Amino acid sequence: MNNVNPKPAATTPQQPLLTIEDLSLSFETSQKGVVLEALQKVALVVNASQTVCIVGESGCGKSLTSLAIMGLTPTNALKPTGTVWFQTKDNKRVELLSLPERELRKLRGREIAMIFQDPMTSLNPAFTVEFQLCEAIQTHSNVKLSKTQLREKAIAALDAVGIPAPADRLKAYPFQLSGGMSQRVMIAIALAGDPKILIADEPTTALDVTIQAQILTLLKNLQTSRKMGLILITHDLGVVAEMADFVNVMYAGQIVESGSAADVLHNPRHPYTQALLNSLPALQMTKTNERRLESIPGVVPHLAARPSGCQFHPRCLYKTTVCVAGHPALKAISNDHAARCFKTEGKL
């Protein structure tokens, strides 16, 4: 396979911070009565101090899953179905999809926070770092803070994410910051409410390799010190190997394989996962393991042109007539390892 070496799976507490069950989401179209299903019965669990990665190509539903959790779905999306259970700081178990917007707004940022894909466009170019960071700190504070208190907390927040001379950076505008510095500011804003869960949607997009490593190390250190649950959305299996405790592979709005990082990376059971891994170069190429890099033919199907049966069958090397007609279920292979494939079920 590849020289992808995941870290050992972490021991996690019994009570999950977040439990998603049968999360489905559809979109209205301009054609009356026609809706397009974007997410189909997504299920995942996040524990304290655990990193759960959602991996897949663009268009597989990774970001949409995170937006559904946060209650930030597009305006043409129908109300999500399923359940999203969350354990709050005061140990109350609430179902996020059924919460009124006013109640969800109280949790958003303070209990569950999110870092969006592009830091260069996520920050408001018209306001200083100080204004945007202090606004987040005050929004998530239970008491009214003075300007001096807000400034002190803002400096401490920038210092916590590794920004040098944080007091000087407060006066900067986003265009005066590098991509890596902007991402650190976004992380500081996301952590202003000291959330129990942080969702990081492609947090290293458009950053060079050195800065990517720094941001990932920062996220891991902050997660460890705060005992946060971390949902990391990525298409980079190298990041998965470095960061993940548990992995969910998504394709066409479905979880097609899930399991510990060791299980998924070293014993992939879904053809899509295998294809993703085979497209990676080996870390050390020798004459004994030289091979051409493989590519996955075709593209992720559009919402309006989803295939019959298994969603991956048009691109799959193992497809048969069973795959074209049937809908494989996500079946357990071992303790926490499951895959959605007729081949795994022994039907091919």
Given for the second form:
Amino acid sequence: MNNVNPKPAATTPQQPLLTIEDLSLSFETSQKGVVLEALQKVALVVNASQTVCIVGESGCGKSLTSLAIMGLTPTNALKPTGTVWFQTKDNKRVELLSLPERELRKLRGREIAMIFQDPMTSLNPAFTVEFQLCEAIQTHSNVKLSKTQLREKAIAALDAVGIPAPADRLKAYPFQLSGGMSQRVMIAIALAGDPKILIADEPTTALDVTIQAQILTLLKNLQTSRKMGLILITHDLGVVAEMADFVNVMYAGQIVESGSAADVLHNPRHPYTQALLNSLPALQMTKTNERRLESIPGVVPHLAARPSGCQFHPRCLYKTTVCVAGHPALKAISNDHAARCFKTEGKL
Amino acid sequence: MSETTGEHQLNYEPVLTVTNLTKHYQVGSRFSGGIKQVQALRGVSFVLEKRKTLAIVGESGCGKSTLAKALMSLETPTSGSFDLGSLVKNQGKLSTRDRLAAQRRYIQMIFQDPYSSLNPRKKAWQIIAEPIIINNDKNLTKPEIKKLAIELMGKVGLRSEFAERYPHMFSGGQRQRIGIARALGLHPQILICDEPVSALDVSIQSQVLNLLIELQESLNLSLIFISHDLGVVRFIADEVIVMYLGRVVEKAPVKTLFENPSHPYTQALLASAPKLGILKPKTPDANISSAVIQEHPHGAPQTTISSILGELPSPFVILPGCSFAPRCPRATALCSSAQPELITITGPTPNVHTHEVACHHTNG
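Requested next: the structure of the form predicted together with the partner chain (the form predicted on its own having been shown above).
And the full complex, kicking off with our chain again.
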């Protein structure tokens, strides 16, 4: 699993489920000819039973990456470029970006499913849990199911996501459910098509910490039992530490560091990853005398005013003239650990 | 952050004393299934000291925001009181309007969402100047007020040329700085911070936290810091109150609370928080990385997320016993029949830096 050069070798017994190469996405602006590059050559690989985290601050492109995989990019976005190879259940390799919408629709939910940050707004407030869950089950079923069959499957699905008294809960409307329960229902709906990959976009950000722990445990258990690939999008490095096998750190539309969770969190090589880890209060507690947190000066660059050279250089402690002029590439440090920085490349 | 007991008593200077604060809300109507009562606060008491930070921790619905609103007199408490001590004199003789005006000079608040808490139709300096204009007892002229507002912007790290900008032209962190500048305009003694950094990105979060600490030190502020992020609380607080369903379940100096949590709910909260320290650090690059990864004292040795069962029970039905009993691993028959009171476990004098827990099985 080499994230720098993700060409899957044909001879390997296990092909990656998803291989993204050079994914770029731009937005048109009202000014003619001016485009904003929201994603720049994003590359990542997801294997079965693997949790891949995409972590970064708001606006770094982590959600857009997942929307591009699903073919759900906003209407004002230009067509994404690059390739997204996906291994389907019947072992066909398809390229998602060039797939017609009709074919893509068949994949959504059955092959790749998604859950979102706010479970309250993701569910339709006008329909019961039963209606929404049964709709998903019927959509992904090849045969027409009877009402009792659907109901049985729905109860089993709610049971599988740890909802107590599932038969009673079917009658509930979304407003009658707590945040944690709604997210469990969302997970049940997402898993109705038995997908090979689940994309979870900040699934626990809106939840309390004890409920967050429950949902993360649930996701982990479901992933293990179904051998799913899980793409977890989060800004919380604590969640990354708990969940991730592989981590991609994004900054201004680029992956700036990627590697195993242990490598990225405990041997961070990109100055941005290091600064992000250092600015967490939980880590700083060892410095009892110094009552200040390390912080990253400045803000994330706006897409319309991208800095020259390395995108992080205006905020970087180690910047030199090289960083202002040249664009660093995502270079491997060890077998699967890579960083986009001239310093780690040894050019400084 | 933790000092010796002797020093504590010497410097003991309360600026706010809250006694048995209770707030009940009536919700619903006769036509939609009857009027129900939510007991948002059920007898909360604490003392805030000068220059100290008191953190209030708990999940949504535990009453922490109701507490903030009650202290700001945005909500009238059902019973109980809070005393600003020597800060507000002759409280009883003033009209409500004058009393509120006096109170606002001593307590100000920073809100969670920097996007909705600033008026989008006003310029940055006008937002900051608003409290000064309302409380303009020195009869300052408009240019003088504007000058004050721009000075305040400098204090919170905003450049003076931003004064004429509107809120939408600022980033989240900068907006939160505007909110802080607005709160500082009346030279308050107490600043209530209701989740001030939870809407901000991690790298911006630390900037705002540092700013709050700098301001606290230079202006001798006392902070009430409401948060659900235990890492932030551990960093900023001197004393911590843990709330569950409107009641204080544990109160302790920050070090004690994190190293020796005694209420099962506090323990569950600490265990549920995702932790970075669970992976052992490899040898970091000494040149670049100064990340000190600490083994969390309550951290599981491997990547296992400890979780407690169940969810917050309905606030409409208040159980006779301990509110946490339905989710508590230690619950016995006693817990579901009798409500545990806050009992001091350790501490020098009553109410000062004591470790108090409301649990029948503290030593179990």
